[in-house]
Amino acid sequence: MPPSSSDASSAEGPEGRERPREALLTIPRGVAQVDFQSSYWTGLIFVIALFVGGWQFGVFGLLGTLTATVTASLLGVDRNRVALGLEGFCGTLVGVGLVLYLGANWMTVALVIGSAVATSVLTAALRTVLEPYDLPTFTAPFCIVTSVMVIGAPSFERVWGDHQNTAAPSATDPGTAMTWHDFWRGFFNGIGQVFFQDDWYVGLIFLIGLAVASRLVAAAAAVSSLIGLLVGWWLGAQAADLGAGLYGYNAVLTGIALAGTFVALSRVGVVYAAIGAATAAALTAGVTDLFDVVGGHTLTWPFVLVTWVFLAAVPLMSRLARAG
């Protein structure tokens, strides 16, 4: 993910005085980069949101971020990438995802550390593979590592013994008639579910964090969450799943990515981003059903797949251009 804020200064200040401060700020920046932002203020607000959602999300999210960042630094990854948080965000999602699916215990601590290390190595490998196509890795390392861990977890008693009930809300509350309650909760939850959070007020805090970095990005997230919600409703998705934001978060990431972050902002570009967000929402059910067969989860696979395709198509579209 590219930097989207100018507050990421060099890790080396006069006589090295800035080094400890900048090293510390790589952690909130890593959290913020989940939504493509490098503002440490946004990252700090995101961390607050995680702790509001539950202490375990905050603690394990920071553990994953710290582990991935330190691993990348020790392995000699470019300092600017590390300073901007670009080596930490997959670790953040690994930490939050694994504690959600496996529970908060010492075994999960070990798995988060090991998985975060793996995301650092996998990020470097995918960057090498995707570089000729000018495609970012996005959250693919997180998706791959977390899918492998969760699918394999039931085979290990010490791993699976304290796993959480992660069935979709519609499993106990079926029905497609969306109420106003489902609608407004789904709008905010679509933003919060990027970090696996399904409390509307947590999603609101994340939206505030995005607005601190960029009002444009916050607007893109809000509109994309709405698009995902409406696409899911129009296709007849379960109302409880819509209210939980399960059709919004992949649309949010896709919308932010295509609306000025990786595709130059223009009228055509905005329409392109909206189509991408709608596509990610529509793909959600298919990916969910595919992973249900093997015990996996949707994660951010729809966002990764759709955004890769939409970015790869840009060079052949004369009215669109890559950002930067």
Second form
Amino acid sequence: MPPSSSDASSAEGPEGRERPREALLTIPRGVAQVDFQSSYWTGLIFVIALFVGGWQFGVFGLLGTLTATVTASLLGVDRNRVALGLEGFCGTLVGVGLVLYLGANWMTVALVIGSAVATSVLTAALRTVLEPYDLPTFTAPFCIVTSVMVIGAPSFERVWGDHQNTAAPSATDPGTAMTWHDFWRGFFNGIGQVFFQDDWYVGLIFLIGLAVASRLVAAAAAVSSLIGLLVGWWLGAQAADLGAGLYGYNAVLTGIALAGTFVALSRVGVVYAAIGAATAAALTAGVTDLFDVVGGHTLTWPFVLVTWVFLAAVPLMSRLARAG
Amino acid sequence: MPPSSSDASSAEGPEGRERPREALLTIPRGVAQVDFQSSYWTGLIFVIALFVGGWQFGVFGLLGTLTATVTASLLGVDRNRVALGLEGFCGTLVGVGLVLYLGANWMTVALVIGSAVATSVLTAALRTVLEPYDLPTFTAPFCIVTSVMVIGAPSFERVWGDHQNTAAPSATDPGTAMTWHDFWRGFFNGIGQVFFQDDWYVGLIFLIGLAVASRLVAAAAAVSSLIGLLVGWWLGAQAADLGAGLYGYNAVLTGIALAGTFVALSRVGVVYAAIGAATAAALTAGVTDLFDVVGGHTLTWPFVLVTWVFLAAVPLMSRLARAG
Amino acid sequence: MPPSSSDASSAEGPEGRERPREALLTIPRGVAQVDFQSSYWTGLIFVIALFVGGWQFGVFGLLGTLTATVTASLLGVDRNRVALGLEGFCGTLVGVGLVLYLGANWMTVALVIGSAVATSVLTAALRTVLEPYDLPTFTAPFCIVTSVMVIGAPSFERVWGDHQNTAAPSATDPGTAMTWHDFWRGFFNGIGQVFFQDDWYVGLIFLIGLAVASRLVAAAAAVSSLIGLLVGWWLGAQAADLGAGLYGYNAVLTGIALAGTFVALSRVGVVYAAIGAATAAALTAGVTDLFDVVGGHTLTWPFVLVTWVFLAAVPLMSRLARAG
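How about the form predicted together with another copy of the chain, since we already have the form predicted alone?
What follows is the entire complex, opening with the chain shown before.
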């Protein structure tokens, strides 16, 4: 993900005179990179949001970030990537996701550590594979590792013993009539669900964190959350799922990625980003149905797949250009 | 897909003095490219076949072709590809497929337009990914978009309201004893099912359209339909499915692709194409079983996968060579 | 897979004065390459192990090896690869796998021949695709062909008539308390299950065969089998499955591949190989659950996926290096 470093200190690099401080800042930067940001202030606000959502999300998210970052350092991955937090963000999501699905216990601690190590290896492997196409790995390592863990978990007695009920809200509250309450909660939750959070005020804190990094990014996130909500509503999705932000978070990540971060801003580029965000929302149902069959979860698969496709198409389209 | 342009006008290119006429011809060429042809006469006969199969197949097929072609133009895809119809054929199949599965209504009109836009982006993305291996995208963009739409559709009340029952014929008519009636219908339907058609006379019109473009291609299609039928019958497939051409259409596309279109004609090459057609037929059951679990459909996945594999293998085999 | 040729004659190449003998030795070498070895003595011991496991495994394994090797020769694949057995080993596994799942009858003979032809084409296709990343095809062609055949088989009356019950041992013998009996049987079966064998003495013969080729390889196999067993036990897997070696064989192949065969031996490299073996064992449950849904089998998918990922990551990690 891109070095959109809004804080001056990152320009010094990890070799600077403040190495211990730099090493420490790698952790909040890793958390911020979930949303493509490298500002540690954004990361700190994100960490606060996680703790507001629940102590376990904060603790396991930090554990995952730390483990993934340290593994990458030990294996000798490029230092700049580590310093920008690019080796941490998949670990963050693995930590938050596994504690949500498997419960806060010591077995989950061990699994988060093991899975964060796996995301580091997977990140390097995907970088090799995607390098000829100039595509970033996005959250794919997190999606792969978490899918595998969650699908395999019921086979392991000690892993599955404490698992949580994570059925979609519509399972207990069916119906497609969206209320105003669903609408405004869905708007904020679309931003919070990137980190599996479904309290509207947690989503708001994440939005503030994004605005600290860049007002453009915050605007892209807000508009994309709205697009996801409206696409889901128009197609006739379950209102409770819309209110929980389940149609928003993949649109949010896709919108941020395509609007200025990886595709150059232009009139056609903005339309392209909006189509991408809408596609990610529409794809959500298909991916959810697929994973339901095997006990997996949607995660950020729709974002990863849609954004890879939309980025890979850019070089063949003369009206569009890659950013940076 | 290849510029096997049998009509002289295509050599003039879209820059010629007859631009509006050329632009219009892009549409029948797009329909013809489903079977790798760029003759607009073939495309017109295919359109007639679709309308004979049912007005909705003709109308939605043309809508999809038009949308995909216009999207590619607006995004700035290479003009030669657009002129040859290479940006239209996935839209054709999306239109025909979605109206079959979701019914002829205004929601399907909107979905066909959205899906055709997605196939354009996906075509460009796959071209980027497949370029190092010199593999065409084939109908993969159609397969991906339609699979995603159909698997996700039950989650959307407004999309699924009018859906059609599209169980295999063997669901209501089980048994593996193939009659003469199954056999000759299956032969023609194997050609028609490329466009989801299961009336033998519609298959016959498609065969005539192919013969107009090239007698070799028509012969390859006929022989491949027969191979698919015989492989399915020998393995003990359901007779009603054989009669509906369900084991034929992937063999037909694979056979045309490998016999002269993308692999140079030779004695070994023809045997290779026949093995490819048989493999596509044998693979059909596996793909169907896979998609049944999640409510998807076989589409032309077996053709896409088998032909990619057989083409990617060619450079390492000294007895075979790519065509063109 | 690598030319770790421990027997001098392989250096002469197939052009040498002993061509018929060389051609014949291609077959045991193909069997040995399942475990990355090119020693024909190892291959002969492996063939003995298969016959000890059951005459049908020996006969169908040899049939598959022969068919795949001959197909590759006829299609003009590079002679050195053929001579080293690299075109045979997927055929071996296809033969053993299909006779296990579909029974020893003439239909299976035909299917093994057809499937072995398909593995040859698929091997060449995957070599083309993986070449830019310098990754071997491993047993992926076997996994793909066998998965497709087994998933599709129930649709074909003549194929499925004689199929075997191949439920996991835990289906009839549930419980997670591992006994000493499970433990030591699981250790040997982890090596035998690479070839679908679940008699401890068959696993022992395979281990002897490996030791003939290289004591390092045999040690890597033994340690990896232990790692797989312990990871499965720690996570709380079913004891009967552990005893049958189901958590061991993917770890064994991954361990051999990463410890010296494809990754250079070093302190970090050995730790990396151990993590890889543990990952393959942990992944086994997820893959099994996935395939259970559609009637497929785990095969050596976990090994293939984990080893591809761990090898692709190597170039970006300064502490690791590829072997050879």
